[in-house]
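This document starts with one chain, in the form predicted on its own, laid out as structure tokens.
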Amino acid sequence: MAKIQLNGKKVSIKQKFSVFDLLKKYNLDRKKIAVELNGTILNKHKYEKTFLKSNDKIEIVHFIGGG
């Protein structure tokens, strides 16, 4: 198990867990969010190939429409 920080909360994940797996676990639509990994915005095309490791810090932001 690895421990990461997700939106300020400590979370345990399995080894070989990708950003895509994390989004799937929390039922997040990748079209409506942005993911920041350790201070850098992650390109959506890299979600499946980017594996998380202990002490990674992830911020997920939802896009909200309106006027």
The other form holds:
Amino acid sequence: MAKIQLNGKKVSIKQKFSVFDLLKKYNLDRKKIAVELNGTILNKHKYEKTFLKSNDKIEIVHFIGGG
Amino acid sequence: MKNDKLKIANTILKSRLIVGTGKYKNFKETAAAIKASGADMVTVAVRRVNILDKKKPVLMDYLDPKKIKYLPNTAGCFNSEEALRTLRLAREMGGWKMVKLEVLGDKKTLFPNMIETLKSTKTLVKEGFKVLVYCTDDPLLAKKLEDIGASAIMPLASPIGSGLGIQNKINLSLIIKKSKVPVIVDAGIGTASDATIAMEMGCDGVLINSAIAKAKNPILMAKSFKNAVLSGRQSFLAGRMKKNYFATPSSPIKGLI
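Form predicted in complex with its partner chain, following the form predicted on its own:
Next comes the full complex, and the chain you just saw is listed first.
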């Protein structure tokens, strides 16, 4: 088990858990989101190969209505 | 009029009306209002996804970014770092290079912080973004934005969401006269006639959100804005008559009985 911070909330994940697994867990379509890992934007093609470690800070954003 | 299109950087828009997607009752109403407006570009905001509700509908399910151009904004950003972070994430999401920059300076008025805005514009232009910049109606700063590479100048008519219409026509006219890039009035338009006035003055476009979303009937108001913008544009192109201080009869005097 590892504890990460996802969008400001503490979340527990299994070992060897990738960003891709995280998106699957939360039912998120990679075409509709962007990911920032520890303050750096994570390129979409790196989701599968990027594994999360304890204390990682991850932000997942999408578009919402705005003016 | 069919050939009268709005060109921002290399993007051609059929409609001179750009609409926001905020403040609607739900996504269904958002989509219906946008369709009625005839706009081909909409502004959108970047926010955290809701991880607690996996089934919550998302904007993209209702507005297909392949059919309508998304213009990501930086609403809620109060400094350059926040604005740049937001727009870089937006670009990662789907390759959006055309963006709306707004760096706010004050929560009460939502006036732009022009020092941070200029700084952010420079960086974004360097990174290859096409930047539409929300700005004060200061003609010198508007020119400065153009000089540093802004793709369009977006002066406010009055504070965001105020519905007070164009408060400084003189400044806006000066900006229009001096600008080589499109001038799009952003913020403060309250009703359709305000948009017509902006277009008659020679603005290249208008950006509307609250005036449509907060109308009693947003879909009908969206249609009204579509007509208002078109009407104002046609009036501008037609060139208005001269103002006279005395009356001139519309019917000929000759042959009067």
